[in-house]
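The data below hold one chain only, encoded as structure tokens and taken in the form predicted alone.
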Amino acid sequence: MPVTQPTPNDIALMAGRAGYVLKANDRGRFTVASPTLYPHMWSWDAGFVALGIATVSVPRALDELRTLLTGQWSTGMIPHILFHSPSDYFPDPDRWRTQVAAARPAGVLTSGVTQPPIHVIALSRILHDARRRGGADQELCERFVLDTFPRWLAWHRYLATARDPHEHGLVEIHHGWESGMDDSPRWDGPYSRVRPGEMPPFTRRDLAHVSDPSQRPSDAEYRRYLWLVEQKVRARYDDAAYRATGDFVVGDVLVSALLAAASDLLADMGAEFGADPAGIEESRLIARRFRTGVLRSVDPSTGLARDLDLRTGEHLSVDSAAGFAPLLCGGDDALLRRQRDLLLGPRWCGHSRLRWPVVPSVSPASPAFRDRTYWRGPQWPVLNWLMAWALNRSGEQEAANALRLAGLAQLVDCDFAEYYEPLTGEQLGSRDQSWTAAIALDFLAARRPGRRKHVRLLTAELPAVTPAGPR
């Protein structure tokens, strides 16, 4: 279908929509993630919210960074949510049970688990924005660039070493959440060798919002999740006891090219700005070790990245999004551009039957696509600024503008939903979804990230992956 472009009117209207969205679940430091479905701080969508709201105040998206840091563990990692008030969430702190772990920070909250590295781009966009606006905004974003320099190069290295401690070049998720793609068809046969035993009961409360609980993870699927998270507390949630012992070990793609990424443009605002040589040349590293793992996770039949299962040293071949993984990270010329020629043709968003030509989480053509379930075929908007993102990056400016608009004409109704019904546009899951709203924002900015510097192919220097094996 053809997409219209947004009047003048419906940019105002989104607009202003947008802003009341993200002011509504604003609780004075930091952002809900939706009103009611997620009433506490998300890593990764943090990362959204932040770069949205810097198209409205510097000062406050850098709050939200600066809030996110508060739940860093002594480790580095920084976990997926803070819990900063009582709710009815579930998975709730007395679930999570972080209080056994050492690294865990005195007097925040949080989970036990982490998500994709998504923070230092949405720094580099807040960046941009203080620079255009310049004065204190500039000073003040460029002061917070050099003095989070070290927790953000702790962060990159937590995931580089104990995420990957035989240097593979893939980061090693212990949950599908790490992913941020809870229920995708990519963790189906790592999932299906889960066996959950005895834990505490529980009840879910995700489904009493929303109307149609097939949105949603199945019971037997939540109840695996639900046994991971008790391996790791009985790990006490230490990476390497986990790993000995944890039924789910996955080399990621999507979550390593988000770090390849993020380290490169690290190492980039460190060096302008004087940070630390060791640390900037670290970072560095970690970018070409995890982009390389990336590009040689390829399938050359496929042209699409795929996930390792750790345990048994299988490739994960799925039809899902993250397969464009080397998009975000660069690395080689030519298959960034048959990338771009498969996100783009008739198997994702040129696909036939979709209603707004947006990325979905999951082909249509794949036997795996489900166009109601959650992370297995619905259109998420944050998913769609990704690769935005990656191909303006890449010098694919057209290409990064069709998503760009495609995107802006799926948000034009202002309901900001968590996610969409990719053939009817429905919109499904929570509404008024922060980091839609922040997507929305920074659609409206059109703002263009500098372009990635030349990278070689090194996936020589990387050793033989072997699985974890046996527990």
Ligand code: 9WN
The other form holds:
Amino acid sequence: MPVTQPTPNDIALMAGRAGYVLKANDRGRFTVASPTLYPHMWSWDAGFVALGIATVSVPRALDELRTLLTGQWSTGMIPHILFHSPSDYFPDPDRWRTQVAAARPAGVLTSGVTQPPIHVIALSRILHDARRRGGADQELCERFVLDTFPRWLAWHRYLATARDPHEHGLVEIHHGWESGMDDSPRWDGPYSRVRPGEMPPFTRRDLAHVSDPSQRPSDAEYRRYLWLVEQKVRARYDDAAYRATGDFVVGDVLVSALLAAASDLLADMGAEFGADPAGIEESRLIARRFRTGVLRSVDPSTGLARDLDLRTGEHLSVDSAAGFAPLLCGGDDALLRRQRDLLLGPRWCGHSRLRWPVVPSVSPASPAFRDRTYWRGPQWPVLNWLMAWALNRSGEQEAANALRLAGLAQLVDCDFAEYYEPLTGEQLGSRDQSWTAAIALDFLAARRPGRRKHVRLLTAELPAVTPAGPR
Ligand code: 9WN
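How about the form predicted together with the ligand, since we already have the form predicted alone?
After this comes the whole thing, all chains and molecules, with the earlier chain placed first.
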């Protein structure tokens, strides 16, 4: 189906309505991920929200990141939820029981797992806006970058050490929620080995907020999700203790690629503003290690990156959008061109049955594809934004612009849904989802990120991966 370009009227309405959604979801110093289904602050949502808000207000965008940092644990970990006032969201703080963890922050209730490290990427976008505006905004943002440099470095260092103790170059996740793609078929293999044991009974609340339960993960999946929370609590949120006892330990290529890209940017910004040279060097090393880990995970026959089940040593070959991780972190120009063609080609954005030519979470050509089920096929505007951002950084402006324009056309209904049915374009999940509105604002502002610097391919430098093995 051809992409009809939004009219100037559509664009004005979209900008106004996106701003309205973000304002309505604003709780003062942070933004709820959505008004009903997700009434708290989520970590990677906050990154996207901040970069969208920056197109309107740099100080308010920085507040978003500042608030997120109040939830940082003493290990450096940024938790995936900062809880706000009591709500019907489940699992709630009583279920997370983070009081068992010595590293939790004082005065803020949080979850005990992470989400993808998008934040420094967002910060670099905010800086871009701040510079465009100049004056007080620029000054405020440059100060913020320098002041918070050690905090972002601590976050990245946490992922690079506690979550990659053997320096494989892949960030280990302990829960599907840590990937941000909760029920993706990427995790079907590892989850099949999660065997829920005794735990307190629970009632799901998410189903009350969607019109059709099949759009959400199943009850069987939720039992596994909560069992992993239980295992984290029993390990007192100590990563080594969980690694020795937990059921789900997987090297995530998308998280790793984002860590590499964010570490490149952190080093660049740090160098520019005179941050601690040792921290800058550390950041560059982190970028190098995880870029290499991602490139090494690529299946030569498909051209897609593969996660690694660290319990079994198996590469997980699924046609998921996470396979485009190398596009995000760069490092191999030939692979980059191959991924660009794949992404725009008939298995992905160019698939003939798609309503809008934007990236689906799973290829419609894959047997794992489900058109309405959460991360098993639907299109998530934030994923499309990431692909467009990565293409732009790689000098692929034409391809990036095609995704941007199609992404805007998809959002012209101004519902700002959580995700979209890829074959019909129907809005699914929550409405007025903050990060979707934020992406619309960013796409409307049509800014281009700076080009990525050229890096050498370094796959030979890493030790072979030795999986943790069964417990
Ligand atoms: C669990 C908030 C979050 C997103 C995730 C998305 C969904 C939560 C849930 O909503 O996850 O973290 O309850 O389903 O999968 O990516 O950050 O928008």
